[in-house]
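As a starting point, one isolated chain is supplied in structure tokens, in the form predicted alone.
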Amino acid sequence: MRLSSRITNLLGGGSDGWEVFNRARALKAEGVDIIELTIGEHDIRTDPRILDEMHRSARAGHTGYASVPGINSLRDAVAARITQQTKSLTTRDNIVITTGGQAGLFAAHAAICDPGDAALYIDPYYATYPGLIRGTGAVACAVQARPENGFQPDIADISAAANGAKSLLINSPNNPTGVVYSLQTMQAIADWCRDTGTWLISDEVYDTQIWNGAHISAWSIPEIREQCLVVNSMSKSFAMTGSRIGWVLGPEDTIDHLINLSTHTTYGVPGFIQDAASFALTQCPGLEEAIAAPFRRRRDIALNILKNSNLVRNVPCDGAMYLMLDIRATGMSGEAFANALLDECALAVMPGESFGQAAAGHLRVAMTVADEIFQDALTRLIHFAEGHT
């Protein structure tokens, strides 16, 4: 029987970008000792206080159907967090709770794009972006951010690719590059979206992981707020990746429609998980900073190791839990380098090509193992590069 073109075309006829990761996991399953610097999974798990609250809530009976928009206490806590961060008054009516940031991004595009509409996204990109856009029936259109511009998007490039696009998806702090979009970049994007009538979808899941400069939320720019959807989650800021809880922030009328979408798709998020998220936001002061601290520390370790290397250079890493390493001086592609590194050194990193053509000749390295292991792995990576030129 024939399947829909929407589901069979999620990958656009190409790769899903996860080949090196899958090979590493297969080798690990065979008993090979692999150091994985591939995915953004914290090496320190969810705080026991949050798990205790999750358990308490479940034992107390909050295991039935929960409020589809999200329980009021959680929506209020999220709104208060956003108001404090952006200095922009936000209420629960601007928030719908979703099953993680990924579902939020899908919902945002479903709300804006009709089948056949062009939806822009910045390359380098998180590997699932093109597929989730295609999954809504929209046409995924990449806009390359250039290495020579520090991977900051350029409005001229966005305009050239636009061709009547309905939406533009951005991500700052950025996965995979670690780049934080400047105020100038964010204002230029907001002005362009306003002038062209394009919706802005802003993925801000790494907003608490800022090592240099400041995070500029799209929601903090008043002139774009009525045509802007911001997606965030508890995954990175509170190390709750497996809990699958996030939100979409936007204008009240748009959020009403997204609540309808949730009613007809996920039917909400389990109540005991929502209670745990509300507890984390309101009862765990300083936890976000504590969760971010190891990545800041490892970033400093990496910069010290890389400062004397002519073959492996870091893209300025101002945020997020990743390093983007430029290995073009080795003459190898990111894919060739990553595969050989796995085979010869039992060290798994992601090739830049997994995140788009703009990142070709680069590697993404997740700073998600203990400091001493991370330092050893990065040193081995540089030695590998020196031996393959």
Contents of the next structure:
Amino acid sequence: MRLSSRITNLLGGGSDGWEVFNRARALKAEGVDIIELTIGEHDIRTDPRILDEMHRSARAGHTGYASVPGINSLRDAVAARITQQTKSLTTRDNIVITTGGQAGLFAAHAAICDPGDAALYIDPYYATYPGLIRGTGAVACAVQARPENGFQPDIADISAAANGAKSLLINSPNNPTGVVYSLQTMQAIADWCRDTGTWLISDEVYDTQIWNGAHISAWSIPEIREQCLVVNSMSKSFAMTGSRIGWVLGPEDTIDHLINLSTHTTYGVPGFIQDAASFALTQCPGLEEAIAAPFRRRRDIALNILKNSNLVRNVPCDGAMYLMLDIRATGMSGEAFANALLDECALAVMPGESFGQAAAGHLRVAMTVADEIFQDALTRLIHFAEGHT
Ligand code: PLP
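Form predicted alone already given; the form predicted in complex with pyridoxal-5'-phosphate follows:
Every component of the complex follows; first up is the chain already shown.
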């Protein structure tokens, strides 16, 4: 029996970019001692206080169907956080709670794009972007942010690729590059979207992981607010990746439609998870900073190790839990480097090519292991590069 082309073409005929990761996991399962610097998963678990609240809520009976838009206390807590961060008055009516940022990204594109519409996204990109866009029936169109521009997107490149696109998806702080979009970049993108009538979808799941400069939320730019959806979640900020809870922020009338979509797809997020998220946002001051702190520390460790290397250079990494390393001076592709590094040094990193053509000749390193292991891994990586040139 035939399946929809929407599903069968989700990967666009290419690979899903996870080959090195899958190989590393297979070797690990065979008992090989692999250091994994691959996925964006913290090396700590969800804070026990949040788990206690989840348990308390479930025991109190919040195990039935929960409010589909999100419980009021959580929507209010999210709105207060956004108002405080962006200085833009935000209410619960601007927010729908989703099953993580991932579902929020899908819902945002489903709300904006009809089948066949072009939807732009910036390359290098978080690996699921083209697939989630195709999953809505839209046509995924990459715009390269080039290494020579420090991976900041250029409006001329966006314009050249636009071709009547309905939406532009951006991500700052960025996965995989660790680049934080400057105020100038954000303002130029907002102006371009307003001038061309294009929706801006801003993925801000790393907004608490800023090592240098400031995070500029799309929501803080008044001119764009009526045509902007911001996606965020508790995954990275509160180490709640497995709880699958996030939100979409946007104009009230659009959020009403997204609530309808939730009613007809997920039917909301479990009440005990929502209670725990609300608790985390209101009763755990300082926790987000504490969760971000090890990545900041490891980034400093990395910069110190890398400063003497001519072969392995770091892309300016001002945020997120990743480092992007430029290994073009070795003459190897990211894929060849990452595969050989896994085989020869039992060290797993992601090839830049997994995240699009703009990151060819680069590696993404997740800073998600203890400091000493991280330091040792980077030292090994540099020795490996020196031994292969
Ligand atoms: N957006 C980016 C850029 C990510 O890196 C990730 C996860 O790694 C997500 C969205 C999805 O996050 P969530 O766990 O909130 O679904």
